[in-house]
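This document opens with one chain alone, in structure tokens, the form predicted on its own.
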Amino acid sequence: MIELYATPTPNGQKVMIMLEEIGLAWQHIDVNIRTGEQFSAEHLKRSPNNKIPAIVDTEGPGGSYTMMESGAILIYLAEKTGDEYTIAGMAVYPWVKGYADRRIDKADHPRFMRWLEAMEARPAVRRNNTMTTEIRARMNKAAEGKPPVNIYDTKDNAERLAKATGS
């Protein structure tokens, strides 16, 4: 069981949000900051930082575990569940959605193409797909009648960022 002591802040949403994401059993306790209860001695003793969010894993590594601030507790509950759905597949990914132009054959890695259709089947990765084919289309667009640029011959870069931000 997850307790996060938190109020629901963007930091301390991130935290709900990821704990729903990851089906972790977890319970909200509040920690009102507007009454400064985050100054409470047995708050202090979870994040003596006086801040929010904080999490107590009841099951944590040697049994109950305390993390505090909002980043580090996304890592540990990201490497607490696994395999499936990590921040390391949040950033992989979009690199590696691309594979067919990459002639990868589908027959010859079933457990990459188990582990793609899986992020694929994601909300959130559905949503981002959607967003980076309009956003694509929008830019293709606005990019017509202008000369492209070969973003990976780099020996004229210094030359077009001088030109760009005229020095």
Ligand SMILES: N[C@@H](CCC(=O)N[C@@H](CS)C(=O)NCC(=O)O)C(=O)O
Given for the second form:
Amino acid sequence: MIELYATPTPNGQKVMIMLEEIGLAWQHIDVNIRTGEQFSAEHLKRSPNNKIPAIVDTEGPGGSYTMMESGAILIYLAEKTGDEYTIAGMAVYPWVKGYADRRIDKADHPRFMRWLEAMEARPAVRRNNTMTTEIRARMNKAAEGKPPVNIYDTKDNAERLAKATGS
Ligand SMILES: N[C@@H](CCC(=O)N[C@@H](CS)C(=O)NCC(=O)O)C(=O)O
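We have the form predicted on its own; now please give the form predicted together with this ligand.
Below: every chain and molecule of the assembly, starting with the one above.
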């Protein structure tokens, strides 16, 4: 459980958005900076510079874990949950999803498989895979009867470029 001690100012809201994104159980514990609640002895233990937001992660490293500073909180929460899905994952997944075609045995790579399954459980990744199949089928149909190009034939490439650009 993440306890967010805050007022929904922009600095409070950025943590709220993150908490909603990552899906951890959390609750907003109101610390009203308009009425000076940030100066209470309890809150100063969480945030010695009398600012919101602060969080308490009841299941943090080594037990209950308190943090202040919204940017640091975002990084902490990303590291607690974000390692299964980052833009690195988006960039790499299309290259590695065909691992079986490369005769890679999934039994040898349990952590890779866990990550791959987490990727493939995401609706956006599933939609990508469905669209990829549909687009490939459409393009293959449109390419029927047309000779294929060898994109690694640099001489052929140079000739095509020269022809297209008139140079
Ligand atoms: N650098 C801090 C800034 C936090 C901050 O300025 N919080 C304001 C509200 S947005 C606050 O708690 N003000 C109360 C006060 O200064 O007494 C962060 O990003 O968390």
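Numbering follows the first chain given and starts at 1. Whichever C-alpha set is largest while still superposing within 1.5 Å between the two forms counts as the rigid core. This structure is a prediction, so every number in the text was calculated from the model and none was measured.
- Fitting the two forms on the rigid core leaves the C-alpha of Glu120 displaced by at least 2 angstroms between these two forms.
- Taking 2 Å as the criterion, Glu20 does not count as shifted between these two forms: its C-alpha moves by less than this amount when the rigid core is aligned.
- After superposition on the rigid core, displacement of the C-alpha of Met68 between these two forms stays below 2 Å.
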